[in-house]
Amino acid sequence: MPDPVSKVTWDNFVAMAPSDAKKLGLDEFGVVKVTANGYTVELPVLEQPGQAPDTISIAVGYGRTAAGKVGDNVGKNAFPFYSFLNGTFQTTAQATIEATGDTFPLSQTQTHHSYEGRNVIRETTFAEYKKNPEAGKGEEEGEHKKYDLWENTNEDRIHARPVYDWVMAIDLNACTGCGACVIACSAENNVPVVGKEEVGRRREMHWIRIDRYYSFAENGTAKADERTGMVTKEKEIAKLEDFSNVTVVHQPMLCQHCDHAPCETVCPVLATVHSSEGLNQMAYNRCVGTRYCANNCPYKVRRFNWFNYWNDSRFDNYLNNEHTQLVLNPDVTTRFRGVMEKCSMCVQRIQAGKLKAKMEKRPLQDGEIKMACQQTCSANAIIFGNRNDKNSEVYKALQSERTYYVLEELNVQPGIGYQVKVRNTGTESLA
């Protein structure tokens, strides 16, 4: 799983202010010797928005020698740089850096999700709204247009979901961006773990990934950029100066299963279509590896699969020896080479769910449905449910006056709402 802020995999590394950095003409991924109470490790240098000048951070729980041969000798042990003192372990230690000349380059998942500086996070302060439920959503774009791509009549649709509707809800002020749901989503659908290298490659595959953006500040009081506050362009990033004064929103991104997919019309063998219950779906059968639909998708969140990654000893990893393959979900197939993977809403629970009422003769209820990142999380960040079901709570999630769709703006018109993120930057009045 990547780390919650720096989207590192695999590898601990020297997080340092970017202006501290730039002072010791250090380079990205560079190497340096860190000493510290006796102890020397050799780590590749990470600049990281938001830390304090004049201070560095190491992980610990890397350098393993007995944890199997996946975790083994992963990165460096930062433990010896505790000391005890006074009944109690010390994390700090006054430390020296030097150079070596060397580099070790870091696999990040982030760095080729580009949404190319697009309002994909919202986010107001507290101040804000309070005056205006709405502020943050870019009202001032005004509402998007829909149009149909199909001639449909509210009584004859197309694409009529006359008994569910499975949409989704999440709220950025809750999500904390833990990962719990990623490894939640790649336990229950048999995603494979496909290393270092070939997340360097960018090959991951997630299915859920928990996107982290910076927003700045100024003066210690939230700065904006005119609409979205946040740091995602190159231009943008030009004109600070000093990254030390940054704050944090994540989003979890996930297959956003569009009325109007843009994945299934570029399709040409309906490996990816749309169902009567609103999902978008994947018969792998089908799938011929074009890999039109993931150059077409506006999120980013379709995965290839380059390897048969759960039968090649080169993936060394539970899915692909005779033992631990017992670990695997049997509702859910393994994928193979060749064909396209993402989120499926957790399809095989939304059955399992609609089999067990017809069973018992009654009517399915709502929350009786729970998707793996929903169940895990434990912020309640994520609401998953039947639109149709005025009652239910993602409904009610849905009428917010906070909730926006991201890119909604390409008429692609998504099944997941998210929740403008709202700041408390304690400049204003809880009154």
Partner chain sequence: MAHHHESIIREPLMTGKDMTYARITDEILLPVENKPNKAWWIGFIVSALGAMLWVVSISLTFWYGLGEWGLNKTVGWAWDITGFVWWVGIGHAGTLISAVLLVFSQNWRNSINRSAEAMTIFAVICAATYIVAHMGRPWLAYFTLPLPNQYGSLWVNWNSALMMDVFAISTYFSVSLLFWYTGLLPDIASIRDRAKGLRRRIYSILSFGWTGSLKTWQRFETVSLILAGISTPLVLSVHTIVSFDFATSLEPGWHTTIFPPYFVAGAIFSGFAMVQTLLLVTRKVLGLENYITMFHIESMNKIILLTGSIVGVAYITEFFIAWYSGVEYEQYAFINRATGPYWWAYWSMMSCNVISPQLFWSSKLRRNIPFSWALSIVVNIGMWFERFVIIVTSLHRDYIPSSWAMFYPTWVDVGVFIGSIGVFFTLFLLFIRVLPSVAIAEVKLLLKTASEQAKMKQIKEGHLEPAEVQYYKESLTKYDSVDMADYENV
Second form
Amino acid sequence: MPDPVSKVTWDNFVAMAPSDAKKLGLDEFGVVKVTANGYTVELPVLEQPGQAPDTISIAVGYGRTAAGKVGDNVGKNAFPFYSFLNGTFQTTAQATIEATGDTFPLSQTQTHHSYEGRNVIRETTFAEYKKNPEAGKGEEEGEHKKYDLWENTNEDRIHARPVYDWVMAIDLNACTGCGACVIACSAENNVPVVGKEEVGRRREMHWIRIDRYYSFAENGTAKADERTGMVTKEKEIAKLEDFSNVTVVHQPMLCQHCDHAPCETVCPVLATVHSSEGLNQMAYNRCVGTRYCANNCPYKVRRFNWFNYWNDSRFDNYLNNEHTQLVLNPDVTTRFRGVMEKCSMCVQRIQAGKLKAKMEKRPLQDGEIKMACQQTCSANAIIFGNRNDKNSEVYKALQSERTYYVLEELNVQPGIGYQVKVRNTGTESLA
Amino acid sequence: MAHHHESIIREPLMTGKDMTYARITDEILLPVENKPNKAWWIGFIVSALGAMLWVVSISLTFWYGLGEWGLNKTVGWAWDITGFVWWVGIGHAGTLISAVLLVFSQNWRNSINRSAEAMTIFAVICAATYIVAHMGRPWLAYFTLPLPNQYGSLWVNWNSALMMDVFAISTYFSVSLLFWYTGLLPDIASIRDRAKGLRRRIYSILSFGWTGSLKTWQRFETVSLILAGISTPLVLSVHTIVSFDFATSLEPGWHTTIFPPYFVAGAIFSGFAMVQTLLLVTRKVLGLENYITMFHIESMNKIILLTGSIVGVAYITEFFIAWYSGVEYEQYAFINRATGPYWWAYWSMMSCNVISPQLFWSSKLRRNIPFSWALSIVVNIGMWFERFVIIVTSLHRDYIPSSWAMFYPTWVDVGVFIGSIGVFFTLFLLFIRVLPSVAIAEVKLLLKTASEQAKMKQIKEGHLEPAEVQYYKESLTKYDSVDMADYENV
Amino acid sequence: MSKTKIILGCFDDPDDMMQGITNLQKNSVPIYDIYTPMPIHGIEAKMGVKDSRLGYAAFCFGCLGLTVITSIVYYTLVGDWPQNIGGKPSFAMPDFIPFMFEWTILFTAFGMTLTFFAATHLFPGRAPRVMDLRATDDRFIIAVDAKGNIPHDDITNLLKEAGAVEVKHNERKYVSYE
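Can you switch from the form predicted on its own and show the form predicted together with its partner chain instead?
Every component of the complex follows; first up is the chain already shown.
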């Protein structure tokens, strides 16, 4: 699972302020020797905005020797940096750092850390919100007219969603970026663990991901975006002198189950079509692996099985081992190589819930079916339900004045509504 | 027509003294009827090594999975579709020469159309291998065909541009093959009638029993003309459909209506460049300078100049529309192409495709054979980069910045591409050994009207304007197959 | 009785051969067939051969192709199993045009060419009915049936006057390939 802030997988590292890294003349992932309390490790450096200058931090819990393939030889043990003083462990120490000149590549699931002023992320301040509850949503840019090139297709037999219309509401305010939803989804849906090398090649298989974006306060010669007042464009970030004044926003991104899904139109073999309950379906058995759907998805939420992760001896993951295979969820099929996969809105849980209600001869209640991600989220940031039910929690959440849809101007009509992040500052500027 | 005289100011389409119909047959069939020379063997061994590299790379891909390539979840297509579009584009020049020039009664196509059409067929074969190879589960490629099945008869997606590709490429391949082979029948009959033993039997089967009778020729010409007439919109539609793979997508940099004409022009551009690459060498090695003359070379260079300019205008238009549209994603896509991590690919594309063909405005360079050959290679490299830039730069940085990722090719990617070039040249070299690389029957049509010999006879008859004769003599100086000494006293 | 079955006038120039045809026609000698290594312009008009109807066949095949593909697309996506593909209507017309176009062309090409092969009796393995081996090389042959009423010498003279380089009196109509 990628570290929520650094997005690094499989290793620990030295988090250093960008100005310090520049002072030491370090390249990206340059290895340094850190010595403190008589213990030395060599770890690569990651430039971490927000890390206080003249300090570094190293995550503990790595470098294990008896943890099996998940933990053995992954990263370096940082516990010996602890000292014991007056009955408590001291988690800080004076350290000396020496550049070694080597580099050690780290595998991150995200390498671009700013949202470039694009309205995929919408945030505002509490002061603004108090004045106008729709602040930050971008309505001032003009209402995007909903139109269709085709007439009346939402109501005919093929396209109507008469009974259920499964959608989600994700509150950016509540999301802490912890990543529990990522783990829950991977566990529920038998998502393969691909290993450090594959993650380094940008092939991790997580069906839901947490996008973490930094936005900086204006300083130096960098210019802020007009819309947000923060510096988020790559070109401008390069001109910043001080990276300390940084804010972070986390956005869980998963298949949006678009009603006008761009992926469905381009699959040559009809492996992905829309269900009468609003889900974008993925038929693994039909997929021939042309990857056109993944190229066409503007949210880039589709994942391709590049190898037989469950059957290729080069991958030593839980799918391969005859004992850990017992961990697999029997309700979800595993996928062969060459097949596309993505968030299915836990369709196995939806079907199980509907079946239970049917067997008990009663209608389905709101909240009876829980998504794996929703169930695990400790902040209740994810709400799932039936949009057709006007009393459902999700319907009420989507009515909120803070609701917006990512890339709605593309008219793909996504089914996941996000809610504007409101930062608790008394000022009107986000910076 | 018995008394058809072409104007003297038209340059000859066939040169050489004492040309007879028999001599045409003999010279063109020389590589077919005799053992190959050293040049052919060297070329063949190198190409065959390339073809073996292809076999190895494709086997690795099929065995282990597409993970052997450098693709990832952001950049789902890179060298595979670049290669596919490159090969299909190259193929289009052959059909243009065979079909479009026939429709426009351009007789200079007669000597180059056979090789060009063969090039089309081999290029489309290479493109088709890419389509199958790039699939995750290629053994299920038949899922793309609308065959009744047990899945409730699950049909195919007629909305998808890839489905359109399946139909377009298969139609293009089969119609081109049909057109090429029908045109070959008289020439195969020529080989048959001169051969002995097993060769005669094989070529007899291949010739379908061609006799060259009156009614056969009449029908043949009708069929050729109609096939040419329908192949013309076919070639335009096929590359339009290939461009739809991108134009019907949402990605910034792909979602643009200029792609159909832009791709078609680019295809003709790269196709003619490949024809030049092949024919400039072939004519020298096989001794066909009398049939593939400077007129042909210069005309093809002029087409390269024209289509290269169209491609250049298309680039500028794309850039302008991205700016004018005000769409931040589209604008970013273009700025990223020129200044982002793949700027070197973009500028290679620009210099190879836009700047270098402009050199052909100079008639001296246009008529220079080594320069033409070198430029044809440059153009093809540039066109490869064009497809690479379109595919990879648009995918690697699209709407959501968190997915932005780099693409790096692996050795298998490179092996498949270089290998496909090896396969192409292997097929072409085999072709010139087995079948006539120039259309014998069509070139014979030119002997009495458009050949240097016929024009010399016309001049000697003395009924022509002296100014026109002088103009004609001056135009002959650029030919490398004409001995100007013959014209001193005429 | 002469065993000559066929008289061949072999010319080395197409214009001479056209003159030969004129000579024969003026003397009402029926011409059996003409064999040339390349098509000769204007010969069909001279010989009174009707235009080929392959063009009409091509058109019909084209219409057939259009009908076939439209039916297939309509049946599969609208009739048999209409699906919700990206919210598009089942008969998403603009998307179907490329298919209609391609199969019109495919059927036209194959239909017409296969008709051509069938009508002209061309198929792989067909024993070639060749009268002179150089007809596909550098000779233009006029074939006259010797079993008619016209004396062979007259025919020979007419051909020689037009400029035939050789006049053959063959006992076998076709050259044997054995």
